[in-house]
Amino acid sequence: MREMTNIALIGFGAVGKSLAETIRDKHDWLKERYGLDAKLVAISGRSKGSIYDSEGLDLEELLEVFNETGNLESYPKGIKGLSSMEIITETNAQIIAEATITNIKTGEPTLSYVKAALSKGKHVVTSNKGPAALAYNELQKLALENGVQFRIESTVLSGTPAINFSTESLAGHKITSVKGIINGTTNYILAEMEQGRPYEDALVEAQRLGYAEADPTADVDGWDAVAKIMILGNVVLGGDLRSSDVERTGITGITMEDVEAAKAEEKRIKLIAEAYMEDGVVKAKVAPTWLPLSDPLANVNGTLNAITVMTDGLEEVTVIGGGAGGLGTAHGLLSDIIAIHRH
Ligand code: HSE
């Protein structure tokens, strides 16, 4: 049996909490199936305090007290009050699981957390789109220099395979483009509008379901999709896209009349993000697109996401699945933790 894998969790919102619950619930199965003895040694949450025990936190007890008090520091044992940076740099965690809120403009503070962790020789798995979109190539280089891994499966399509699917399962194929529906909020709004529900009502419901970003303009103006297509363009196609390189149109200009007009032509309007090669350079765009109903992406409805990868060996390969939510995203993080353990 291999030794324990010590994990520190930064961020204790829906995703972070789901990861803690998943490790609690699947610990024995992970050990039996993969020889992974996953031990959460530290957790910090923006407004929920922090807790560290080098021997591992008792997740049963910790989650119970957290559910009662809303504060991690109600846990009766361990060291309290460490900052996220101290947890990253000064604890015995070998893997930093990072699930804080995305800042698409600067990537901070997460970008600094990731750099500090990698420089300290700690693996990083993150669901945060900021660092992956803004600095993937730099962070990957830093990880390599320090003999550790920087893994980002859950940044695109949450727990539905997208990144590792394209770079590992499809390894050997030359991939020339990736396109898809990579924002659940806008896909939900467009599908609801097709059912006759006004845009504003559908947006409120997407927020209630927990799909929308903290600031939903990031969804409806296309910024979330820009961040994700930058990740796909840079990671899967080997590009060096900046956000200013991505042509962007959101869905705020789409009217009920547009939706009806598309329907009359047996088409559906979808917010499509695409990264592709042009003259040897990776380009990307995000725009509402009228798709014929015969296109697999036209039939991806509700909050589902999908990507179609164009390969030389199989032509189009499409993956469809959930693209947001605590549990799904936590499983994307977990798959990266398992991958690190396997390597
Ligand atoms: N706001 C995002 C979405 C969440 O709607 O897809 C997942 O990144």
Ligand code: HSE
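Residue numbers count along the first chain shown, from 1. The structure presented is a predicted model; accordingly, all values stated were derived computationally and were not measured. Between two forms, the rigid core is the largest collection of C-alphas that superpose within 1.5 Å. First, how it differs from the form predicted alone.
- Fitting the two forms on the rigid core leaves the C-alpha of residue 208 displaced by at least 2 angstroms between these two forms.
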The other form holds:
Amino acid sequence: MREMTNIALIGFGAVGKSLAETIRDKHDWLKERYGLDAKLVAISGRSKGSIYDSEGLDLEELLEVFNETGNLESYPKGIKGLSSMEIITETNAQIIAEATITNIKTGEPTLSYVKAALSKGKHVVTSNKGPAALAYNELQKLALENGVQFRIESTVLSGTPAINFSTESLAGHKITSVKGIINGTTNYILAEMEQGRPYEDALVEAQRLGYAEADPTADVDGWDAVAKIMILGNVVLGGDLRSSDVERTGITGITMEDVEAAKAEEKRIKLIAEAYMEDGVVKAKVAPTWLPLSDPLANVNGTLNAITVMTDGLEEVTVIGGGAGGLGTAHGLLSDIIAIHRH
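Next, give the form predicted alone, keeping in mind that what was shown is the form predicted in complex with this ligand.
Partners and other molecules omitted; one chain follows.
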């Protein structure tokens, strides 16, 4: 029997709660299938308190109590009141699963959390784009120095494999570029425009359905896609991209006339993010692109995401799947936990 894997969860929003529920529901199957005896020992939520029990939390009871009260500290056992940093540095967790809100400008406070965990010799899995986009190479070096792993599968396409697919499943292939639809909000808006709905109306509907925030700037101006293509460019192609290196054009300038003109040429407009090699340097761009209908990416509609990886062996390989949602993102985190356990 393999030893138990102690996990601390930082962040208890939709993603964190979904991860806790998934570990509860799949515990026995994970143990049987992978030999992974996953034990959640601590949880910290920004406004929901914190709880720690070195012997493991009873997730059935904890989630029931939380659903009734909205507070982790209503759980009758364990140590309460620890800060997120204390949970990272002072508990017996071996893996820190980080699922807090992204700050793409500074990466904080998550960047400090990740550095502290890696420096303490603890593995980190995160769904937070901030540290992955802003400091991937630095954090990967810190992880290697301390003999642990820093894994970020769910930062790009949620639970749909993108990073591990490119770096592990395609191992042995030389990858020359990665391009894709990596923002579901803009993909939904453009698909609605093709159906005849003006941009403003499509945006309002996206907000009503919860696909777009009240302030949609990060999506429609391309900043979310910039962060994700920086991650892909740095991780998959070995670049050192900064946000200022990425050419960026959002979709706010796309008109119904543009959409109709593309249709007349049997093309479809998609917000495409691409990282590629040019003269030995990794470069990246985000821009609305007219794709021929024969391109697999042209047929990815709604809130689906997709990436196409260019290789020297298989040429183009495309992966399509959901790119958002608490459950999908939680499964991305879980896949990284399983990968750490396997290694």
